[in-house]
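Here we start with a single chain on its own, the form predicted alone, put down as structure tokens.
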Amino acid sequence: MKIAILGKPFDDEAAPAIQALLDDLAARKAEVLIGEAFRTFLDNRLRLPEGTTEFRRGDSLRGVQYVLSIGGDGTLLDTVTYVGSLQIPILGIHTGRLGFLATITPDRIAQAIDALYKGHFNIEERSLIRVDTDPDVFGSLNFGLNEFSVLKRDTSSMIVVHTYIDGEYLNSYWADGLVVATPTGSTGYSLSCGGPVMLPQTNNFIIAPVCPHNLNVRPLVVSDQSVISFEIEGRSTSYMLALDSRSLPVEASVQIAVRRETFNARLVKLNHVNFLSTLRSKLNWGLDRRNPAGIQL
């Protein structure tokens, strides 16, 4: 089996968890390869499987079955920037903070090694944005698996973002910036905005306003098969455009659009995880002693 792993680095107490996936993956026999920078952190610090080589952006992932994203949900962000439309199957180790979309704790790794190779896991597609701009701002990298912001820079004045669904005025919103968050993107920057929890299988995008100065103005659900765009004004010149977690600024006349990906981001998920249980554990649903004792939370 060909893997690739990319991470971020990872304190001591994880480092015995990570040592022994590279000892399984080398006593299975499996073609590893590593990010390079993530090597570079690793060589001083664990011992890797013989024959491991590096890959860096711009290598072709062809071939690879499966890629471990080792660190936390930003870690993942970015690894679905370096599989894109090869839809390789992801699957996240949690060696950082929250941990929503990477859920396999480190003593949960030999499990989910073992499942990879008997196959008892289910993949969820997950929907991914895509930002048009002109002039190109993300050139290559234009799609992201959580939401795209547009957000005031360099000064304490509002921005007005007039925005359009499918070339029809739908509203100009005076606020600190806008925020379009896919299915998944829903437990993330939309969800401090107001903004709902969707399914991962829900086909809709998130439009929510960032601190609005309109108080009736609320987050709007919308079809993911519609066209968003963006015409943005203010006292500044210049604005952020963020995807996920990489951010540029642009100038005002810039044209944005933004529309579902043609390609999805593929998630392992083993049998005992799913979306529901990861709600209730992470955002703490049921915590409420009305509950039946015993309830699974």
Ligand SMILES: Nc1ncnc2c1ncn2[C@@H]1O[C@H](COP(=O)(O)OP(=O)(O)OP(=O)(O)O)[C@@H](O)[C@H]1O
Given for the second form:
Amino acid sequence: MKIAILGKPFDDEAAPAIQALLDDLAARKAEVLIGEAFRTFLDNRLRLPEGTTEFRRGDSLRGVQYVLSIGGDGTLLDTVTYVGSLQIPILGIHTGRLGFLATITPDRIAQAIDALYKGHFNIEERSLIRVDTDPDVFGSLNFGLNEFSVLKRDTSSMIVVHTYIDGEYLNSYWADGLVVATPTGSTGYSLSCGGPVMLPQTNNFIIAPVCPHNLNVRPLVVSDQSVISFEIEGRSTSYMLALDSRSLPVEASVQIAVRRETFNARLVKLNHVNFLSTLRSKLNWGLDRRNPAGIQL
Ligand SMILES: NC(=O)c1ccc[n+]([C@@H]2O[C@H](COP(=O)([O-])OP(=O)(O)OC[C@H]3O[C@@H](n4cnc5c(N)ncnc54)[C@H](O)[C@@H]3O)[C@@H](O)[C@H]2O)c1
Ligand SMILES: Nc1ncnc2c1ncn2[C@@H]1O[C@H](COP(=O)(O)OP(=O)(O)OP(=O)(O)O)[C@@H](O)[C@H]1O
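So the form predicted alone is up there; where is the form predicted in complex with the ligand?
All chains and molecules follow, beginning with the one already shown.
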């Protein structure tokens, strides 16, 4: 089996579990490819499977059956950009802090790899958001798993985001910015803006203003079949556009439209974890002490 690994540096505590993973892959005679920066981190720290090769951004991952993402949610968001339209299933291993998207903890790695080899898992299709801009801003990496956002950049003044749905005028948001989130992103930035949590398969976007200076303005749920377009205005001439963890400055004259990407991200889902259990354990919904003992996080 051909397996690619992307990752962020991890601390000493996680090292034995990652070594056990690499040994397991070696014993199974997997063909292992490791992202350049992570390989540099691993070299001289851990023993790699014989014949391990390295890949860089832009190298094709065609033929790879699974991608392991080792780090936190930020690493998983980055991994999605490496996989792109190939839609290779991604298994998120969590050596970080929250791990909302990357759900496999180090003590469950061996079980997860065994499940991969036996086919004992489900694939969760997660929609992506795509942004098209004129002039071009994000190049070929113009899609994200969580959200697209427009944000003020270098003044304390608000910005005005004139927003249209399928060409029809929606509103002009006077705010610090505006977020358009996928169902996956509904538990990220959008949640901090008062947006609702959406289950992964709900085929919608959330349009959520960041600190709107109009108390009547609320986050709005829109079909992901719609095209949402924007014009930006404000005292500054320069703003920030962001897709997940990536952000770039733009001039106010930029034309922006977002829509659902034609391909999805595919996350490997093992039996013991699902979106609902993650809400209870990672967003602490399950910590209500009034719940009867025995109800599981
Ligand atoms: N005020 C905010 O809440 C705020 C501000 C900026 C970015 N973000 C989120 O951070 C994401 C980028 O992640 P990063 O790790 O590169 O940045 P980061 O280092 O700023 O960390 C953001 C935190 O959000 C968590 N997170 C990311 N995606 C999530 C999701 N879908 N559901 C629940 N939690 C999630 C991460 O685990 C991390 O703890 C963005 O896509 C955005 O959703 C949130
Ligand atoms: N050089 C480093 N050495 C040790 N740990 C690191 C280093 N760089 C990143 N990390 C840790 O790796 C983890 C994963 O980073 P990542 O950006 O993927 O996570 P995150 O988006 O903060 O999500 P989460 O909150 O789920 O960890 C983080 O906890 C971060 O502290």
